[in-house]
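Okay, so here's just one chain, in structure tokens, the form predicted on its own.
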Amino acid sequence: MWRNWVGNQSCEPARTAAPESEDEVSELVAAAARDGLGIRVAAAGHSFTPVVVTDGLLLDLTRLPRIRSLDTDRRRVVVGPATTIGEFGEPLWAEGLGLANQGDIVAQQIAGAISTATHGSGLEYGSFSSSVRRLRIVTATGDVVEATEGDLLHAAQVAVGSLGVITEVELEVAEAYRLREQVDHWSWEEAWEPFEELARQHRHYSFFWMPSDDSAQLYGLGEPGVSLADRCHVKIYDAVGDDVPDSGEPHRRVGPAFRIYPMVYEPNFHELEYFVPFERGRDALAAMRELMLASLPASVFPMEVRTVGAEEAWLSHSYERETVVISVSGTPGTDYWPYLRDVDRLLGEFDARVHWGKLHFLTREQLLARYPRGADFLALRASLDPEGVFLNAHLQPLFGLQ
């Protein structure tokens, strides 16, 4: 039995297996597809849509070598696909090196962060899958391929593990960096009436905004008896040169990048996050928070806003547009549906895309019309896989053949 980190998604595969080399895995491939079997690969467990459910093969490459080589001319780092975010930490850190960019949380492994466009904020900066140079892929026919440019990169930098079994990828990274933190409490009018100059003058500005009393609780964002009811809580980072000294001062600390970014959650919540143009974030955001207070208690927990960059990648959420992001989360236990799917029917009027790894309703019709490179995606996708090996019951109706 597989289960991913919140226990919504589950199955069990007719059979697993855990390969130590990238041959090992191209023999596991080919025989399970010979075999009438579909394939997934089972990462760290961080999505909260089925993206892994299988009753085929599902793979483990937490046995693959990780950190494999470093380049810091090129600024280049290859890994294996099981490296989670923050095995990358130390070892780039040593050689004056480091991410351009992260989340808050560092448990996932690089090839799902990478398929799925997990993210951090900032304008300047793309998702993971925008620092992918290179893609070791094995297909369905137990075949490597290579993506290192053009129409092949830019489908298998976000492809949901629909293309084949990535075994090794290459990272364009930064030079080393240090961060200063802001953390404060504000009104919703100062958090959302100057979001767009906040967004464009710092690294990273980003707010949870609570619709309730109970909402800073479930994130453990506020103190226990303050009320921050239709309050914000809003971080901001900032690059810091050597002058400035390291700090662990609660709310305002300084220190390296990747000590800085992470932020541990309880598994409590079902989240839904979806991506709208930039220039038409402050009206979605006006717009939710009109919905949410309509909503309570089901919209009890709170929304998260942040911004990404634009990139290249065919099915990324920021394909050649920067955006904002809009997450909200399900209590589990509930039927938080019928709230989530109003917050998909708001935001679709804004033309929303998806994260790949949270709850989301996305249509094959609405890839089509919101990604301008679905259809070449889908394309691609079948002439690499065309027995829909690498799809499951959740990708094929947005993938498959029709």
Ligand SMILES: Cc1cc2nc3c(=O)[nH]c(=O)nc-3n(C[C@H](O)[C@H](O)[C@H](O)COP(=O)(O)OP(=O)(O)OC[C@H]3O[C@@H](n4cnc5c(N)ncnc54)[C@H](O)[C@@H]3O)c2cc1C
The other form holds:
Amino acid sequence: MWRNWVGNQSCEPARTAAPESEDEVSELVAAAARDGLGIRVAAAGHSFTPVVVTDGLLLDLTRLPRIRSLDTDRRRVVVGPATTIGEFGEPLWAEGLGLANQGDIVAQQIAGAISTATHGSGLEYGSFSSSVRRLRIVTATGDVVEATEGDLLHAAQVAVGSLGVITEVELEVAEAYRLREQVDHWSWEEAWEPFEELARQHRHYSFFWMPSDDSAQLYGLGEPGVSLADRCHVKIYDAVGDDVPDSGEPHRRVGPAFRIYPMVYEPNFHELEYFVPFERGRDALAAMRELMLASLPASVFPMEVRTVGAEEAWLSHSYERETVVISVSGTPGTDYWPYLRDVDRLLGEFDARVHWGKLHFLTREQLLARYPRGADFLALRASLDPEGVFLNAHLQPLFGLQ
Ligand SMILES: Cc1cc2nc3c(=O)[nH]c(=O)nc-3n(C[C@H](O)[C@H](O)[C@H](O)COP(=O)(O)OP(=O)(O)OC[C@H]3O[C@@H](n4cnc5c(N)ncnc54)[C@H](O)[C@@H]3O)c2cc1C
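Switch over from the form predicted on its own to the form predicted together with this ligand, please.
Below is the entire complex, every chain and molecule, led by the chain shown above.
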């Protein structure tokens, strides 16, 4: 029995395996495909969508070697697929390197993160997928392909595990950098009015807007006795030089970037995340605030607001456009679907794309309309996996032959 981290997805695969080498992955894949089984990889299980679920073969790749080589001059790191975001921190820092950007947590495996275009915040940076320079992928026949450039690379950079099993990842990384944090509680007007200027001015500008008094407590953002209803928990990170000393002062920390980014969450929310074009972002945010105030009490969780820079991965939320990221959550155990559907309808009017790992209602028609290279992805995918071995019931309607 496999279950994801928040507990809203589970499955009972016919076979499970934890191979120790790429050759073993190839044998397992070829045998499962011959036997007519579907194949999925379970990474850290932090997706909210049924992207891992299978009744066929479920692979755990944590026994494959993790960090394999580091090239400081070329700023490249070669790793195994199950290397977690957290595992990059110290070894890269020791070589004067760092991941160019990071999201809210470090538990994800790199192959899981890139398969869903996991991202942080900042218009100068794409998602993890945008740093991918080479992938080794075991395809449905058990053969290995290397995606190094052009169409194959841009399709493979975000493929939700639908092209095959990623067995090696080469990433371009950044020079090591330190960050200064500024966390404050601002009014909606202070955070929203100058949104575009602040997003351009700072390396990272993001905020959580709280619809109700309870919202802040749900993500551990509040302070006892202080009402944050209709206020914003704002985070700004900027790079600083060595003249600024490290500091552990709450809300004003300074230190190596990989130590500043991570937050800690309880698995008490089911998240939806959509991406709208940057220039329409402020309007979308204002419309979302109105919707959430009108939809209470279902929308008790904060709305998280971030940005992502444009990138080349075909299935990325930020393919060839800068985006504003809007995330909201439902409370487990409640019927939050009508509220999330309202969000889907509203943001659909803003040409929203989705996070493949977070709840969404995207249809194949919308995929083809909102992702300019969506049709090319489907064609390339079908050529690599004509039998749909790497699809499951969730992905078949989106990516499968019809
Ligand atoms: C608390 C929390 C915080 C989060 N914060 C952020 C955030 O800040 N930014 C953001 O963008 N997202 C965030 N997410 C979403 C999360 O980053 C994505 O869902 C990500 O995919 C999870 O990585 P994982 O290792 O758990 O992958 P999984 O959920 O296990 O898998 C994701 C997909 O990748 C496929 N896959 C995994 N490994 C391989 C492989 N080797 N070969 C082929 N396919 C593979 C799986 O089959 C699946 O389809 C968050 C989620 C949670 C629960």
